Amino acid sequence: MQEARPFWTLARREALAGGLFVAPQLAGVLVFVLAPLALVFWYSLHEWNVLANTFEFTGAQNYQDLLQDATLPPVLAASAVFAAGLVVFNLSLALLLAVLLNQKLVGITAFRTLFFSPVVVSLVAWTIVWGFLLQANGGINGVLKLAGIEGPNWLRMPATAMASVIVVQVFKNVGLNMILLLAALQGVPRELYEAARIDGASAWRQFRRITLPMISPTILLTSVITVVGALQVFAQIAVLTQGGPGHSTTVLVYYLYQQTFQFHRFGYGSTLAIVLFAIVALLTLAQWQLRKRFVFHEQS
C-alpha cells in the first residue's frame, strides 16, 4: 500500500512562507488604495452636503455636471500646462546637473550637497520664501530694480504666474531627479567611453550613443514620478496664485479642493478625484508602453 503523501509538502511550506511575505504590502494596498479609490467612486455616486447632514443617490448626475462644467476646460488646459513645463524644465535641469556633477573635481560633494538641499526643506516653507521673494516689491524686483529693469507683480499677472510656480516647482525637487541621474551616469561602463574615444567619437556623439540609451530606464522612472507629482500639485498653488489670476493656475488637484471643502460639493469633488485618477493612470500607462521604444534594456 502506498503511503499517504504529508500535507505539508516543501512547495506548500514555502507557498504560505511566499504568502506571508507579501501579505503585509497587499494588505496596505487594500486597505490604503483599493478600498479609498471604490469608497471614491460610491461617494460620487451621490450628494453629499455636510453641512446639511445629507447623503442622497445621484447616479450619474456629477458626472453630468462634469460635461457641463465651463470652469474645468481651463483648469485641465492649466493642469497640462504645468505638467508639460514642469516636466521639461526639470528634466532637462536635472540631466545637466547629473552631468556636470559626474566629474571629478575638488569640492564636487559640496555642490552635490548644494544642489539637492532644497529637497529636504519643507515644502510650506520653500513656497512662502518664494511668495516674499515673487511680489512686485520682493527680492527677484529688486535685484532687477538695480539693473534698471521695472519687474511683474510676478503672481499676480496671468503671463508670469505660471511660469513663476513652474520654476518655484523646478527648484524644489530637481535635486532628486539629479540624483537619480548621477547615479545611473555612475553605473555606465568607463570601456564604453574608451572603445567610443578610440574610434573617434565626439564628446557630444558619446552622450547621444552612449550615454542617454544607458541611463534610459532612469529617465523613465524619473519622468514618470515627475509627471505623476506635476499632476498632484497643490500646495504651491495654494500658498503662492490660490488659483489666480482667474483660472491661471487652477490646477486639478485645487480645483477639487474648492469645490470639495469650501463649496461643500462632496460627490462632485470626488468625481473629480476620478478624473485625476483615470488621467494618471493613462499617462503613466502610456509611459509605460513607450518604454518599449524609447528605453534601451527593452527594445528587441
Given for the second form:
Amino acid sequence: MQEARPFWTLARREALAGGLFVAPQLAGVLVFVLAPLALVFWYSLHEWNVLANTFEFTGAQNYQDLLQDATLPPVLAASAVFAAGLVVFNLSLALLLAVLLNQKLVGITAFRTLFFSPVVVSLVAWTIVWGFLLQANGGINGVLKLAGIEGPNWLRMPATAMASVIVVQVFKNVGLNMILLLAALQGVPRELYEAARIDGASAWRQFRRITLPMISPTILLTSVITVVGALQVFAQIAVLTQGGPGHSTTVLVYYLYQQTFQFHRFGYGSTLAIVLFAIVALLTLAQWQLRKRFVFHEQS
Amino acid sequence: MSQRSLRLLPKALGLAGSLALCLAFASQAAAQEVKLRMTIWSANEAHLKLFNSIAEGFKAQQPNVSVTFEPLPFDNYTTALTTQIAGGNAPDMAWIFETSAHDFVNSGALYPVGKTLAATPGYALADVAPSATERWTKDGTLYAYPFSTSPFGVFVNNDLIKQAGAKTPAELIAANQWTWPNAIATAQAVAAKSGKGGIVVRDFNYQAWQFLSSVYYGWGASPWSADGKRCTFADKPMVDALNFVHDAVFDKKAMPGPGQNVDFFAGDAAMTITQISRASLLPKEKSFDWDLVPLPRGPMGDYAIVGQAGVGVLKQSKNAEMAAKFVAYMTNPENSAKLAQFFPSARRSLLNADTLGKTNARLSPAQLDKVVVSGISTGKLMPGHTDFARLQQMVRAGLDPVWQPKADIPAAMKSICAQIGPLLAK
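With the form predicted alone already on screen, would you show the form predicted in complex with its partner chain?
After this comes the whole thing, all chains and molecules, with the earlier chain placed first.
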C-alpha cells in the first residue's frame, strides 16, 4: 500500500514561510498605498465641500474641469521646467562631485561629509535659510554687492524665481546622488582602466567608454529618484515663492495643495492627484524602458 | 462542575455585577464630561493665560465642561482648520478671519449662536454694534461673534524721524497736514537719511494684498463692488491708489520693496501700519520713542479700517449648544472687558478711552480715543468675499507684475478683472 504524501511538503512550507515574510509589507502597501490611491480616485469623482459638509457624486465632471482649467498649462509647464532643471543640474553636479571625491587625497572624507551634510538637514529649515539668503537685501546680493554687482530680486522675478528654487533643491539633495554614484564608481574594476591606459585611451575616453557604462544602472536609479522627487516638490515652493511671481513657480503639487486645502475643492484636488500619479507612473515606466538602450547590464 | 465551584459561583456573579455597575457609572460620568476645543491663531502666552482663566470661570459654572485652546499657525490658519474639518477632527469652536467669514457663514458650516447669546442673562447683545456683526449674520441669524474688532493705526518711531529732520506725524496732525503725500515724504526722508525702512504695511509682504486696503481705502478704492458681483480693480480709485504705492516703493523708496524684510518693532522702520493689537510687539524697555496715530488722510478724506475676528461654533461639534454657551460666557460684558486689552471689543459700552485705558496701559487716552474708539466707530472692514482664498490667490498672481519697477498698472488691473470677474459674477 502506498504511503500518503504529507500535506506540508518542503515546497509548501517554504511557500508559507515566504508568504508570511512578505505579508506585513503587503498589508502595509494595501493599507497605506493602494487603499488611499483608490480613495483619492473615488474622491475625484465627487464634489466635496468640506465647509458645507456635502459630498456629491459628479462622475467625470472634475476631469472635464481639468481640460478647461486655464491655469493648468502654466502649472504643468512649471513642473516640467523644474523637473528638467533639477534632473540635469542635480545629476551633472552629483556625477562631477562623485568623480572628484573618488580621488585618493588627504581629507577626502571630510569633503564627502561636507557635500552630504545638506541631505540630513531639515528641508524646511534649509529652505527658510535660503529664503533669507535670496531676499532682495539678503546674503547673496550682499556678497554680489561686495563685487560691485547689483543682484536681482531673485524670488520676485519670473526669470530668476524658478532658477532659484531649482538651485536650492539641487544643493539640498545632490549629496544623496553623489554618494550613490560614488559607491558605483568605486565598484568599477581597476583592471579595466589599466587595460585602457595600456591601449592609450585618454582620460575622457576612459570615462565615456568605461565609467559611464559601468555606473549606468546607478545613473538610472538616481534619475528615477530625482524625477519622482522633482514632480513631488512642495515645501520649497511653499516657503520660498508661494507659487509666484504670477504662476511661474506654481508646480503641480503646490497647485494641488492650493485647490484642495486653500480653496476647499477636495474633489478637484483629488483629480489633480490622479493626474500627478499618472505622470509619475508614465515617466518612471518610460525611464524603465529606456534602460535597455542606455544601461550597460541590460544590453543584450 | 465541582462543589467548590458551585459555592464560588454566587460570589463571582456578585463581583461581576459590581464591576459592571462601576463601569456603567464610570461611563455615565464620562458621558457627562464635556471637553470643548477651540482653535485660535495666537500662541501668545499672555493671550493663552487670559483664555484659560476664562475657561476656568466657565468651569466654575459648568463643572463637567472643560475647554482647551489649540493654537494653529497664523499664516496657514484657515487651511489647517479646514483640514481638521475634512479629517473629521473639527474643533467645537474656532476663530475665523473676517476674510473667510463669507465662506463659513454662507456654507452652513457654523452653528447659529445668536439665540444662545441673546438668551444668556446679562449678555446685552444689543450693546454690540450692528456694523460689527454684519459680516457674521445671514438672513437675520448671527453665526459668529466678532470678538475682536481691531482698528489699524500707524505706529511711529519718532527717534528715526527726528534724526532725519522730518516732521513727526504728531506734528503733522497738529498742523492738519497728516496726509498720505506727507506721510510718504516723512518716510522717504528717513529712508534716505538712515537707510532704514520708511513706512511698512505690515503683513502685506507683496502677497497678502488685502492688508494694502489700509492704503487704498483712502482713495475710495475697493477690490469689488459692494454687492461683491463686479470687479473694481480696474476702476480709477484703485489704479490711482496703486500708482501712488508704486511710486512710493520704486521711485521714492519710501516703502520697503518686494523681498525686503523690515521690522518696525525691531527699530528698523520709521512707521508701520498695523492693528493696534500689535502694540504687544513694542519693545518692553523703551528702546525708541514711539507713537500711535490714525491713518493719514487720503484723497477721499479721513478714513479708518478695522480687522475683525469672529468666534464661531462648528456645526459638526457634538456639543454645539454647550460650545455656544461657552462663546456666550467668553464674550459677555465682563469677559469682553478683559479681552479688550488684546482684542478690542465691538461692545459700545466698552468703546471709550476710560474703559479701554484700564486694560491698555501702554496706550494713552488720546491714542485710544483717536485710533481705537474712532477707528472702531467709523472703520470699514478689510475686504472679504465668498471663495476668498481663491480670489486672493488669483489677485496675488495678477498683482505680481505691478511690483516691478516699470509696471503697466492699468493693464495689470484689467487682467485681474478678466481673471476674477467670472468668479465674482457667480
